[in-house]
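Here we start with a single chain on its own, the form predicted on its own, put down as structure tokens.
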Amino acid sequence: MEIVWLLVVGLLLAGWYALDGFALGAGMFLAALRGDARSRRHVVAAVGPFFLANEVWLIAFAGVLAVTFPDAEAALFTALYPVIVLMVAAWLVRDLGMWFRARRPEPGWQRWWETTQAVASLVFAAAAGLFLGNAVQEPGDGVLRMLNPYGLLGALTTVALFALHGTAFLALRTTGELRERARRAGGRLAPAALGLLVLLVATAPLASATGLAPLALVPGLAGPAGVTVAWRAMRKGRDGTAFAGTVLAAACLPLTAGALMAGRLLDGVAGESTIDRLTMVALPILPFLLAAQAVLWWVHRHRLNDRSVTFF
């Protein structure tokens, strides 16, 4: 059973890389948006029905986590705890924009939450980037060693990809300018994600504290081909299939570095005991969240217009 834990474990973490990093990329689009009341007003109905339970996906990554392998748990967070800090800061500002833009009428109000919302979701993808990089390494204590090459260059590749993977979102959601305007930034955004990709993919053997692992070559490859098929999608306004591929992207991301950190978490599983009790309570629990998400998908396939229930 601890491969099968393995694997939901990293399910978790790549269905929130999946799910949020969309939510966080439309957030960084609103600075780009500045001016444009409207269009602002529809990235927010666009994210809105989704952003809550996207978060459910990191809440529980760190719950399984902690259970079942709790030394490799206790060593990342330990390790780490300044950006984990600086990941929960991040996370209650979003939050903070996303509830309390719409809490009055005044434009200025709603343009400082919708700039602190862009600013908090930056940083959420940063963090969350810096803390995968950290992790596939040996991670060591100190704020200036977790801002080492690796780590930087995870922050940066997280940052771009998740704001190619909100383009992607938009453009599927939304229609007339504001949909013309997130191709054009995908289009722009896409060699970036690309060549950022790449590097980390191909250093990744070098960084890593357990060097090459041969299963992280197949979502290490497929990152940089989902991005691509995105990249050529956009250009030719097949909005579908330019999301899909951003989705394997990012979900690739976490994988890559899971499958590089497999030993690892293995040599910490937690008692057999233990195993089995989870196994029993929430095994059966993961179909219901798949369903929910796809519910919930099913229900807001429509793209939206001025008539759209802006939740926030």
Given for the second form:
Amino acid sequence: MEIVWLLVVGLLLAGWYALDGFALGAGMFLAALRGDARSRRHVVAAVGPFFLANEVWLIAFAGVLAVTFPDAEAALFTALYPVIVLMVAAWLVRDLGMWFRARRPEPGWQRWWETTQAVASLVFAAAAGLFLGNAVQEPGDGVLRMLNPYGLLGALTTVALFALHGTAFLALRTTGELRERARRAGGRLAPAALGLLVLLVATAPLASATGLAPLALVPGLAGPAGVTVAWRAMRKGRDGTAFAGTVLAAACLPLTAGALMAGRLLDGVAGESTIDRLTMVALPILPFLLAAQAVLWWVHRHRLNDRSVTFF
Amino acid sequence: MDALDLARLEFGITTSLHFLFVALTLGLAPLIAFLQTLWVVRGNPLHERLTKFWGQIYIVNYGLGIVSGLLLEFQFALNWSGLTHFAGELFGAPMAMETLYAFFVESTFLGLWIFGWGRLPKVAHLLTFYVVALAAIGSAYLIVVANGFLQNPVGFERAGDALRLVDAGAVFANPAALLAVGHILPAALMVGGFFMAGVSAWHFRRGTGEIAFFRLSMRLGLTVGYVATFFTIGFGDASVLWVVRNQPTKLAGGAEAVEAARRMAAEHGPGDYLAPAWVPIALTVMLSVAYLYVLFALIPIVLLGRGRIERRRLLLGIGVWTIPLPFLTVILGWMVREVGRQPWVIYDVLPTSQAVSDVGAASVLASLVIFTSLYVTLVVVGYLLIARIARRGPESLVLGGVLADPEPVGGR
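Can you swap the form predicted on its own for the form predicted together with its partner chain?
In what comes next, the whole complex appears, and the chain from above leads the way.
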């Protein structure tokens, strides 16, 4: 049963990377749209319907991890305390930017919260990458130890991958000039993201505390493949394929790290009775949750148009 | 201050401010569900405007509730890992169920509701809000089950250095949880109802002209708030009686408290087991506010008929200026509940000092400073914006707006 819960925890985190990843990437893209208030509004409107449903994945991950792998979580979170504080702080600021932006009409007010959202999205992505990069290593103490080369590589890769993911999402959801800009930006980002991701996967056996886990090869290879597919599709203007590629790549990032860490996580698993009980009460809800999110996607499957509902 | 004090301070500040938003969210949800049902059943456009106006206040408030709640989820792992290790099965399981069952559902369906205006069929759209409101109540229940275990540990046995669940039914039917749910839900309705009435009073006082709109809001808010006051008091009194009997060091005072403290010192080692002296005072203040509402909220209710209240400026002013009162009172309630249980994180089982994580005081201090400043910004700017939406009235509705509209909240 532990294996099932390890998978659930992994899928919740992968779901967050795949979903909030594009929201964070789109948030960063706001910075590229200086002087174009209309496009910035469209970016926010494109993300809007999914925003709430995306970030719950990370909360669910933290909540489930705490119960199913309490000791592994405590060890990880205590060792990486500053990274988590940075991540949660950036998360709060990103959300404030989203919630506050449209609540006043002044252009200065909106620009301020858009900039805030862009910067905080970048920091949030970087902190999430720093967390993964450090988590696969032997946990150590001290802020400076967290800024080790592999941790920084993780941060950089996550930022590049989320930025690419964001452009793929915007190309899929918008029309006209904004779509073209997103596609061009995606085309330029793709090689950088691919290079970083390959480097991150290739150096993983050196950094990993548990050496190489054969299972990590699957997501480790699928991730770069996803970026490659997205790169080609973006050049040909096939937005759907490009987005599918970046979804795969984003989801593979935590799965690779998770496969490397699986042994250590399983050592810190909760008692058998906890796992059994949680399996009875919590597992049946998962299909329903996925269905609710699928309905949300179905309702908002169209490209943005004048009739699209906005709130943020 | 050491890591323990700092971690306690951080938890106190963040939960109190988070609960400001939670209380209003919980209290407004049933009122909005009622208004939208009226609209779907009767098709009166006034009810649609009412739903949208109160709905957009609700959403912003809900959003700030999420933002302020994010840290709480992580705080247990960051600052209180001793608690998750020791009681993960009893305390963590309801918390995890809350994130999955209630919060995940609530957020996804709220997204469907906000962005489903004009897209979903009317009845399906209404049902999404029912799911949101029910999930909010479920969320409150599960959180209070987790908290109730800390107040009144039941259904467990010790297994080594951790607790093991033996009776799940006892945990979920814990009187410390059920009494609290019975108290918190009507208290939230007081917050929501008197907020709705207070905002309506502001509009009458300013003569903004939306007579029918705010007449209905005022009626609904005052009636629900007033009726809820009696339930709040009833369950509050029952809780106090229960606490005096089961947590003697919290409120009892006198010989019983001293006797209980002596027993704890004998069993768990020396320490200060009596709750601070101001806890009963806070309780008295809370009770006084509730009785003030019982006495004086009757006046506007009597005047509700035929719009007589709408010209009484003094009364309307009181309605506006007392909007913060229920908010402050619910925070006092949590302080009594949480500070009163100290120095225990799990009453009479696990001292707070053993629940705190093994982290340096400097780390906790840094996170305390960062998050407190973020929370202050969030609360101040957030409530200014909510007040702005409330003041602008139903003429500028953002909820259900589309991309072709001019930038929302335009002008003025």
